[in-house]
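Next up: a single chain in structure tokens, the form predicted alone.
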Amino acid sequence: MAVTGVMRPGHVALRVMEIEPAVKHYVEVVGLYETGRDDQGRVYLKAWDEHDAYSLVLIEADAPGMDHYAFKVLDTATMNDYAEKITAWGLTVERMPAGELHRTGERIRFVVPTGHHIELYAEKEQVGNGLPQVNPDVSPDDLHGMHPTRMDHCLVWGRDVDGSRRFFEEVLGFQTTEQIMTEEGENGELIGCFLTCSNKPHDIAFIKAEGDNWFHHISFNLESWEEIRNAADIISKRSLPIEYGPGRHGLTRGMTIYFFDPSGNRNEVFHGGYIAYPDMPILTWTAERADKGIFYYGQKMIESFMTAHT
């Protein structure tokens, strides 16, 4: 549990085809709050219970997908120490200057073996969660949409899942909580892994694919099964398609709904899961029971879930 190094997910930068329909989706449907725009046209949003200025950046582009996934580290000295370790591991580190992203200090950027751009940063302005820090209530008065408490995790696809797993474990100090193998035992090959830098079931997950730098989904945390049901009501009121759910995963034990933003980026709202302590064993799913692991209710693989990506 790397509470002194990488503390938690910080933000995801997503490419979208048109900025205003995307903003409307993430504000009105998902329930985020817009906190700023910059001179490049990027829009910054946060969930209500996040103190940092943003956890989602929307970037208008010719194609959807993930620009980068950033994690917050303890302090600047920790970030610089990671820069040395990442370079020693064999990856190229690019330094992004303070202020290049809204209200954010210097970041380091690198590409992991699955082709995804990952960033680390230590400083981001805090704007609060709408509640006082003395005698606070349990929630603010202006909640809207699905009102998630935080951006929770991302799942991405690529070819060298084993390489990305080793990097996150060996360099960044993440812990593997669950894995998908072609078969049980020493002859099995890794086709998926779920990693945490906290005590959550996962903060990032990798699934083996035929290409690199593929994005599967961004997930937002809801506080209860009832709020999962409320999210389904919101989606249905707007006649938006649901890919799966309300349902549950065997993997992570989380309750879930999957749907899409207007550009085709997959969203998830997620609740629950176990506490991942540092001494817990790795849980293994075999490929033949991946349907149960992913879709615990129904236990039938959904074709789009295994083929659609941005």
Second form
Number of protein chains: 4
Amino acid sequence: MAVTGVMRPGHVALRVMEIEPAVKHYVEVVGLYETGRDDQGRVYLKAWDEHDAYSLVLIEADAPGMDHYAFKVLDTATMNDYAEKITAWGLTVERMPAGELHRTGERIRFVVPTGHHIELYAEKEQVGNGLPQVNPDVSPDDLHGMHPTRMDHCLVWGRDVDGSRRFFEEVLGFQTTEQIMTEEGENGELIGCFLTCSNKPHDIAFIKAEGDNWFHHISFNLESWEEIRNAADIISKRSLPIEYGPGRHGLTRGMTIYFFDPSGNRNEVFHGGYIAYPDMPILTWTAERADKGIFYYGQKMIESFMTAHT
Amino acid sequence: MAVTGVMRPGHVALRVMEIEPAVKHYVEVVGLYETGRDDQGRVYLKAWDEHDAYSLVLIEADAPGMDHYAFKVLDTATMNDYAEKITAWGLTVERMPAGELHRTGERIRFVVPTGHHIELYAEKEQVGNGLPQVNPDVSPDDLHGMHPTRMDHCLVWGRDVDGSRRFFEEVLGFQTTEQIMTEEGENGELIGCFLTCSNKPHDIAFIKAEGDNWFHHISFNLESWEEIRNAADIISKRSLPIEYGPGRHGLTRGMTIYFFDPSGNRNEVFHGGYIAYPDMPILTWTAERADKGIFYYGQKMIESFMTAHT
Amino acid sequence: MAVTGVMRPGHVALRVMEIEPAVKHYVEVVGLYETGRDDQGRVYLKAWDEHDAYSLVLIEADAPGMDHYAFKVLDTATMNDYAEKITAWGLTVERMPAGELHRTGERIRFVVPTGHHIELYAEKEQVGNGLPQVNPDVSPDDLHGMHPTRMDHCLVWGRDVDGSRRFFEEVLGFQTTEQIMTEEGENGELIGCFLTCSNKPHDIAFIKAEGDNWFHHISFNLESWEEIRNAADIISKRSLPIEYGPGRHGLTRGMTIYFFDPSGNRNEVFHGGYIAYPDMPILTWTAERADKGIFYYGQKMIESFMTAHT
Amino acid sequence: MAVTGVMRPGHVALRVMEIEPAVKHYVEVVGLYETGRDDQGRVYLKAWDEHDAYSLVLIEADAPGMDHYAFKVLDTATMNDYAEKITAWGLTVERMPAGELHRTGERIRFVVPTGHHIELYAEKEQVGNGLPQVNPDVSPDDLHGMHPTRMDHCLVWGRDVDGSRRFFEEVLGFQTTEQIMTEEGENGELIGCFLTCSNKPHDIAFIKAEGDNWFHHISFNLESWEEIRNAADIISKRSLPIEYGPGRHGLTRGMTIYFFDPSGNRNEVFHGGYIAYPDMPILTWTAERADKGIFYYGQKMIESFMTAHT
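Shown: the form predicted alone; wanted: the form predicted together with a further copy of the same chain:
Up next: the whole complex, starting with the chain shown before.
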């Protein structure tokens, strides 16, 4: 396919209560690399196999949660084209000047129906993945922590999941891969949906909740089930709690661990899942088997997972 | 991205010397499922996680090799649009009527500069992946052989690699992810290129050779390095030769085994590799380190790999 | 070492409420092979890589639990020598005639201080592991279920753990590899101990409880963490509950899943752990970190695990 | 079994041409830890999960090869008892005083029929495995290189394989697990044998050759097939040659890579294999299928493997 529009998740800006323990967590436990700080004290980090300058921004704040989730689009013309379509769809578009975020071009910012701040941008400085572009090895030598290759996706909670889904499908060209419905068939109401802008099983997911702009988790991609085990070893050596996992989702088939950063923002490490194509049928999970969809190993709900958010 | 154009590799039609041993190989060794035969005696097979009716067609013939490699495009309008562009680019487009291949709509067929017969089609009957669309499990129970999830890509040989690359980039919207050059820099001449129509590291690859329309290998996707080991066990229980592997490529970073079907068509099972985005730099391999690029484990050329083709 | 004395766990005889669902569970879910039935209706099963005729006996009964746990000793002279030593140690030795269990020679039977019926025997018919003894492959072709290679160990509960430990060490020549103590140092009292008659981290384990002759779990060995994942997939496809796992123990370092047979007997599948030698220091777990010792991933106690037994 | 006699491989003393490149290889590539040097310039190394002070001694010399292979026995009385039996069997026993090797008690030394210098000792200082003995984690944090857990075994070549086998069986109490014979049946002559003093598939192996005291390889144990892949990545990042692998043996079923230290001493990393018990049938490989026994993946002989030794 000629790639157009939104390419991929670009970065997440997360609020944390204290910056240094957060940096320590995302570097030493998760295994990201710090690539810069700005004069507002924001810290920029990336996973090893990402070429762009960062995929996570940590912002010290009074409360944890997601400041915004940004997607990289093909080019500036595409971004400007989206700005028009978004406005036409009825959302207010704010322009963030180039340089407002470190090494990043102009961004457009808007609030989707579930209350989340979503951004699009076309330009971010490329710093490379630590490997040469000629005759490269398969990985750098100095990997640490859980060795994530990329920031993979976020799952967020809000009231109007149907609205955000329609926005991402109709305006941004995302595709729904899976959905959770109250029941099968025509009377079913949407509880959750998983959307992709690529061949991944999801790049963003929404779950219905009683509030807006709630953040559920940020997920980092690992390269094997053995790396999931390694991640569990790392968490356990620090006696950090694991909310779920090593486990597996029915939804996306991904293998997973859920844990938390020091501010209570939920983290996931994730491996696997199918390849999504536009002609794949949408998979449906009914509310009564959401336990199987979310916690395929064990198949019972975990209370904190259904309630805790930032 | 709003998906447009070519979605994915749809099927490969392979010539085999005797149909039954070939079917036995692709079913029992590789692990595909036979999904039908037609009145010409052609046999249709699929990997378990493909939704379409088939991804491999076996055709009894006097000599092995690739009859054609077909890609599925988004819809019929897209196919017709491509027909015009292909004609405009200077190739002759032949129309194959719906039903000429079992359960398949109309196809367009043309010969690319390296002499290979490439096809596009928009319609193929979906038979599903053996799992329900509501509350599915992560895999069917009855997997056999090497458990490939999909036919992944082909590598083919021909004289005018540069021409086929330009065709796939300019007309079909593919992106080059990696290339092999005689040397680094401006004097380098193209020896090979790896092209994707998706986020996979490659969907088709071309290597320069002294003849045209040569077939090098068809590759099937496995889900882990452990599945690569299982594939090696299966091959070894039958005392079949392995040309290379279990090993790894520098190119694409994929883990691999090369072996052969009873007619001498080269097979690969493949796992891993990065996720390709349009803004990823093209990786270059120089001829002198092609050994590292192709056979990362071992880093020496294998004579048969450089010469044997069908 | 010249091997003498007790060679290995030979078999476990388990009571189940209904024989056919139990057989179905151990064959289809766990992946054992049924190798015979006797005129009392007892069913004999083995794991694929065991050479002896069986390692599990299922006995229909009114209540679940362990009938007895039998170890194979080097030869009949060794068994008779043990009979004398056991009597000298103060236990009553009962002789079970050859043939009382299918394909099995004479056994000696006695009750250890925690109330469990332990047996020793020297002769059991060898049926092989499905592979030839000349130029064998690495595994048979027809593996099913979780592919366990052997019955690995049992963990049992009783009051006088210290007594059973002394018996296994002093009389049967076992070695303690790890122990759980109320506290570190001289005031610590024994809560649990893990004993080996080989280089495995444990062949039997005892945990202190408020009753005697309680059975906690029988464990089957798997060959990799990937096989642990496969086991979790199998359990989950049947929507069976998982008590813990895929997870890991601090104790023995083994990777694990706990689940149940239809009668409520707890099963484990287990992979990994160190190699135990006689000069390895005994590892100690304090009661306050027993959570880390047992549930290394998660590090919190699971109520049912501490209470449910058969 | 009450462990008696020989416990395990204790250490290998290897001759290397230049000490520093050898140390660098065994530390940075293989992943051992340097634990000391003595006033003769010998360097002592260990794998992380070994408790004793070292398992490899590097000795600078004019030619590579094995100086000696030492086994640890249960205690000094056992060593002295062996000294008598060895003398009675007809070999000359030399006593090496305590302290001759760093942190090591008295050793006895003798030459077995294949010309190799074998040693036994009972005392070596324990330095631990980097983990506490109370509430330990599953591994230290600072593992590097290939993360071997232990030096596992050596394979050596000599003329009188039958003699060395009888010595290890009759005097040292080892058990033959597998053998290579010229042909099946009574006329078969011994070409190679694999001997264990534990439950491992082998602790030493002998192959018939045209010279004596030849060294074929030293093997280090890895914990998974994924660790075998990691080892291959490490070798390949340095563009070091791989003689075979990632592959698998039919013999022992072990997964393997063969490569070389800078002096040409062959190294192996090894994972897997069955658990050996005394009543396991001896497995036989016929000369015509030695290719399958040694190189299960590929099943063809590798010339250098059959000829190169140090």
